[in-house]
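Given next, in structure tokens, is a single chain: the form predicted alone.
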Amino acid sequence: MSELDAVPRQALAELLLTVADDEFVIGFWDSEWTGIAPMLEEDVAMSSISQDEIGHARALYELLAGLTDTDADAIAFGRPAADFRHAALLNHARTDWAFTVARRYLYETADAVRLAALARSSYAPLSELVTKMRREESYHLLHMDAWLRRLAAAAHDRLASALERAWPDAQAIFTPPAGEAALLEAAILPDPFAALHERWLGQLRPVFAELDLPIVSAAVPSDGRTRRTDDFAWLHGEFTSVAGSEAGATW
């Protein structure tokens, strides 16, 4: 697709911006365990995660960029709080290690479903880029449902609580994207939101119930985009504070 009307380029740029921040966000929040992951081998592995995530973002703030004629390093370090599109799940502070397994997991499945679709994007600079992100997506995920079942083995009430407190929030990732009317009509996306929401539930409940974790239908908040708190004010303070502290610089 070489040209966009306007209306198909602006909800386009919305759901880049999007996936991007979910990404950039979960990148920043699960860097946090770089030194003080459970054990050494874990340390390594969830910097490697986070470092993909981020690179994720990297990529995709840059797609939007050529997109709107903007600047990769103003979209994703010159923006306040209040402006970031990401899931009301990536609000929370990384807390516990019972906590970062939950929401990653539920963050892994949920983005596998949606980059699964996005691969079939009639744009191609997006379906070629998601086509990559999800070959170290599918580690992701395979890392993550080792550490889901092996936390429901040895902690099973302490990883079911935590699951039962990102549960909620989590439902927020398959929040449609505004004008996601233009995006379905133009094939940019090939699903709606909707249809992705319970593909990923109905993945999710044969698992949930082989392992007796507590799992309950839930419909798709309308602010899970826009709700912000005081956890994510933080963090935006510590990822934009080098871009800050000196103008022009470049990641």
Contents of the next structure:
Amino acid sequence: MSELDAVPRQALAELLLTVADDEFVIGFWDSEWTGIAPMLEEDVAMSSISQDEIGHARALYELLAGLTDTDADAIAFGRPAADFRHAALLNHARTDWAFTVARRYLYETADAVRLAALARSSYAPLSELVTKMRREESYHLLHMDAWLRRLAAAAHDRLASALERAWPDAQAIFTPPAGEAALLEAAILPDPFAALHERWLGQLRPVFAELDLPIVSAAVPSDGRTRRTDDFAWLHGEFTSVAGSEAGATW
Amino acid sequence: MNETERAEAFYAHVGSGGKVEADDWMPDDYRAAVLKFVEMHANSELMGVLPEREWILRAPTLRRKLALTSKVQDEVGHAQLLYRVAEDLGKPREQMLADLMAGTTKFHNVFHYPTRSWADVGIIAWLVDAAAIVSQQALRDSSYAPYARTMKKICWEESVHIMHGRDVVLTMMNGTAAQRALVQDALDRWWGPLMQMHGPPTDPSKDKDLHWRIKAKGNEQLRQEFLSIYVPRIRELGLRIPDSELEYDEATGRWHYTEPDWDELRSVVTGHGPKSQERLAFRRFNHGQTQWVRDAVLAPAAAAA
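Please give the other form, namely the form predicted in complex with the partner chain, since only the form predicted alone has been shown so far.
Let's see the whole complex now, leading with the same chain.
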């Protein structure tokens, strides 16, 4: 699709950046559990999931790099914090295990809806990549579903309050990238994000009702992918500390 | 056969290269010695996670990020496997973790030191893992068969870590003057602990771990093997080893080196290293923070069983 017009090309770049940054940032936060998770078995599992996310981010950044004539590491490590486009849900620090489970469950379910749509994208390199990603993501979803149910049964209040905290910013996963209209017109994005949001809520409602978990009323914020926090500024400082320590150095 | 004859027959069996399985009869002192050895190894894997974990968020490229996270994850996996081997000898995992965090059991000297730059990540993965693999390869012949089998898997993964570590070091040595200086600084700091890592030479006739073939090679033999393989490789990259006495003696076929600081080793492994207490406190803190998860998830499972 090298013959892409400038308008959908720019919009595609924005779309790729939102998905890639989501995967990159959640992968970074949760990789912090490596070595200190609640149980050794879960430590290994959560680390695998984080590594999968970083791997997905790398593949998406590479796709984007091909469109914008740069390289994946430059996109990942060479941008100021303000240029990241991840959803506000991922602005929060790792926090505790309840928040990690709550955030991951909301993220995995929302991501599954988004990827199911992108698997039908008219832009073949994206639909092919997403098909591969979904194989790993379906395992993440099973794993987080098991944790959600376990904590709902054994630590209900902790989980419920973590979900209440994560919920408003989770809506930002469906904040559309700039240029959504052009993406829809070119069928790069088969469904509008507003429809994906409804689909996601439709899937969550029965699960939350079954487990007696709260759904807070919250709209999709228009600034959901541009708002940044001190937590993220700290994380950005960490992951650029070596990469940005000497101009021109290779690591 | 009385108890003494039974023990004599057992030691004759392991002395001639025989293997012991978890459900075989074994003398109490053999069981205690294997447990102590494996428990310290498991503790070391778990504590060895911490110095490198500090760099998981700072890895400078996507490829390094994946390699480092995967390496640290492997070590957590090794701890899990080794605690399982130790548990079968009669000590529950929670008790081993409690003893580790209380400072009553030990972990290897190299995990008591700070990491100061990205070059430390390379030196640890390359040389600390290389020194470890020299002894771990010998443990594949351990008389305690479950430990020997576990070491086969661990050795394979450690060999991947060494390649990752060497690549980090090589990339920096091929980089800028500042990068090369970071690597040399890291080597200068790690060389002492590396030379101490296998422990002081022991009298083989008095080293019961060796006598019972829990381990297959003596401390000095392991250090000599490490030097033979790695001194040329370190020098090949343009690095200077900080020991003016270090040289290979053709006549004896042995490396000569400055006597390692055995007082430092004893002090460090008994909890007086530069990072010993901070890392144990960090373990205790995180264990405490996640206690509610284990209580919530493991308690109902235990009640149902």
